[in-house]
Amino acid sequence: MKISRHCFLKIRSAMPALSLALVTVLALALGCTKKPTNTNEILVGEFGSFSGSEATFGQSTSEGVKLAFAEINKKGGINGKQLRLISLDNQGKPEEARAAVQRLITQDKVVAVLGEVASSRSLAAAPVAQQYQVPLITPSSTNPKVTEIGDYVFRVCFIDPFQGLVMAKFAALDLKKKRVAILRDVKSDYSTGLADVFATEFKKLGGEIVADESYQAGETDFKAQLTQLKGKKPDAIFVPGYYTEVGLIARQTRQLGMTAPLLGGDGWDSEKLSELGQDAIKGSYFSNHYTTESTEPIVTNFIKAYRDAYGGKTPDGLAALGYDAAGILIQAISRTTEITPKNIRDEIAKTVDYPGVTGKITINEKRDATKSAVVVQVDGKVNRFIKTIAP
């Protein structure tokens, strides 16, 4: 029995604390059945953290995806068929991410899935896509293990080994730092992976990791760890976490009298970073997927379209990656003679030099994207472009 999406969402909105699995069971018990599939539509699933502590990640990504879908649908769709996006909120929880993909594939019968941002949630959900052999494209999960899950799992972002190398090179060669401390989220696959790579590459360049402290997402007091770091007198502090904690860490770092710059990865990219970090985060650096200061027509056109669609808001890197992930999927579907998950998978794998907002994207044999990264500096709500670093 197929569940009506309207009924499903009605139950979910009335009882948001219920897991996806329990909502599904209740919907079935109430006799909610799904209407027959519209043959003039192509169903694509999306799962993301639309609520929870990292909600800006999911919201930005989804806005980028929806913009790409709206543009192709306005042009008549793909071979006369309109794309319809079915989005599910995983609330920032790995178990909910897995349940969302299970539902999208088995109940909604989507031909492909887009998501997630966080590596830990992609690692939880991607095995479901692989099991059912439905292609999944993550816009921004950078942990290498994500695409190792199987041949139906792809990404359009760079991976942690490259991102870690970028920041290690920038710290050692551009900033001329010799002694760096690390503060990592020990429960995050993204954070630990990036920290490990940074440490290895920075030492290869002659640098020293003077301390390596940890925290867990959700914490608000980091002074004990920062006091330990202060005693080691680092030239810089590498904090490969998410904006939710990084902003607070920046403020507490300055409160302790530490002036060393903070360095990070793309998990910093949110309009909330400066709101949380205030003046303390200004002058810090992180690696990212694109810069809004680019003058490339594909970038300026995207920014204009996004601002027009979303009330003047400037798109962050997650929105750009969502747009690119959707674009690669659209291109793959348009090349298929018959729209099936396997055919779509095969076409995604053939992607070469896709002209993305975040740069030219080629999907390699490991289903990862080969592309450049940029380093930006936080300047209030603006991230100033510093340099591009190629693979």
Given for the second form:
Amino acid sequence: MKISRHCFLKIRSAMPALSLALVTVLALALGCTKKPTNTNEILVGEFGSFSGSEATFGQSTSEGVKLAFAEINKKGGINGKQLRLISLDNQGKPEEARAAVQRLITQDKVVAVLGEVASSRSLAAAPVAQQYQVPLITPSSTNPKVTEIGDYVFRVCFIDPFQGLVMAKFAALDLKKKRVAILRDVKSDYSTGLADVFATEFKKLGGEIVADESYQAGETDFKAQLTQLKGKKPDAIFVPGYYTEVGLIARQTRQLGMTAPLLGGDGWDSEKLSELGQDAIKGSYFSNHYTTESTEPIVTNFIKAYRDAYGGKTPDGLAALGYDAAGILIQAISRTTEITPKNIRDEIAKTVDYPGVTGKITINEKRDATKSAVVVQVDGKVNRFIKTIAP
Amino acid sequence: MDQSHSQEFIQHVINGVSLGSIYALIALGYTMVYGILQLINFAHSEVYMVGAFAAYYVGSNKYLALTEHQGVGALIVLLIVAIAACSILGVTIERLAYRPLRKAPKLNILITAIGVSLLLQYSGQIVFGSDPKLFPEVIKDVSLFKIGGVEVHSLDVTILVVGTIVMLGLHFLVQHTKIGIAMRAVSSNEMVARLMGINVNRIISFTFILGSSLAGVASVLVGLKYPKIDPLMGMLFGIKAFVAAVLGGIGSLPGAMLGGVLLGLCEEMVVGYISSTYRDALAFGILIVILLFRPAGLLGSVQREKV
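Next block, the form predicted in complex with the partner chain, ref. the form predicted on its own:
What follows is the whole complex; the chain from before opens it.
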């Protein structure tokens, strides 16, 4: 009893200091919300993984978005108003993504939000946008559940079932493979989504799934799983993960003496893939949103502008999607008579045949994009264009 | 069919021992510092990360371009660089963060260790960039010979050879040299060791240098085997190595080695024959079971509370 009373007294004597701290924090918080709003600016929010293990995803996307904003601002903005982008880092964590969107909407008062790449982070953050009725466009979250969150959530990429279908078709009909093994990242909604659809579609096309093993993002040793796969003698291995692991998986596959090509999805898309995988990843295939080998003027112009802006760097698929997401948003804003989140939402929903870098984009009634996918083959630093597969 | 099963099993054993010897090297660093200070040095896994980056930068095409001079010489250069970087960092952390708190309650210094670990992880993301980097390939991975129809690769052999040499060296140092005796003396009773004229601060610094050097060696070996390095790479390996150290009996050097190899083998078998989802569940499950039956770990001795 004596002890607890002593503690209580201690807390009481600390009360003035505590309340002072509380008042300071509150004052700071209020100060932030009362930021003077410039009426000549349209504020748009963006959140992404600018640090963390998937940092290149966030950075590429953001570079694409910034390029689109810079282009419209150079042309004088929308009705004389300049667009201003506020980018927040979520460190690749779903809970931070949620907090970032909350802050963008309630403190910075943005009219629309762009982001995220990873489905898990979009799923965490999009309900906030829906709750405050501010439109959110995800450039590259391919999990179907993302846009099911509500009528304020859109995407400009295709969805997982489609990528799984594309690769199943490609494996069965083009590569004529019969026995495919799957190695999936069990922690990622994206990876399991692709793997499930691939398995169903591939079986429908007469193929056999000989093994279905799993790993977790962040691991570096995959030999145990791969040794199990090897025993089943697959003639292709579907690894719908992210490039960070796929490079090592490819190496270890070859070290164990397997020569079957690897197949994957857009999570492979990074210049780092071939750097990490070297010769081991060469000759493998993945589905993607666009190819730098395209000769269409809209694509070549984009690549040129991007290289000029970012020191000769070649834009990856995520940069292209970021650019298209921003483009669709800009067009929607410019069609509104009065710039409110509700009007912007309505205009985004009406997007038909938007000529994007990643193909002609139509937003359907589920707020998903209808568009085609390409299959590319890894060949050193370049990804060779193999085939376009339409929905 | 039978033959392919036994081949698979041998492959799993090779993979497991190779992974386990890396756990063992990192575990040794935890165990040594614990033996002397009763401190779990959570920053140890970040020392290991910095070692990998030091080797990466020196070995990259900007400086020595070691990928073009593959061989044992290049490996030794990388090892020296990583050891130097880790030792300096380890001893700096001890001097700036732990020594001022030596007289403070143990909990304070533990929290400081976690703080240092996070500080290094996140500064690493700023300084090195958070995208994964490719570790220079200084040893070509070719298959050397076959055991029961399974190819044994040069990387696995390198890891085993380097790991064994380093651990034998450590054993000799601790058991048969003057400084080793001093280390053991400080570990068993700091105050008496001080009365015997041992410079305790110097011995503690030396222990940090030694532990960090082992992390440096491990970082290069991991870099060779899994050539993807990033500022968060220490987290997972660090925790596993810590488990290995506790498993073998924290404070015991042979225990750390045994714990490392055992954990590596167990993980490999679980992933191979059950599912990778259980990998970490198993690692920590083993920890709990062992601690239930042998609270001091496999080779640890129960220490009486010092008065």
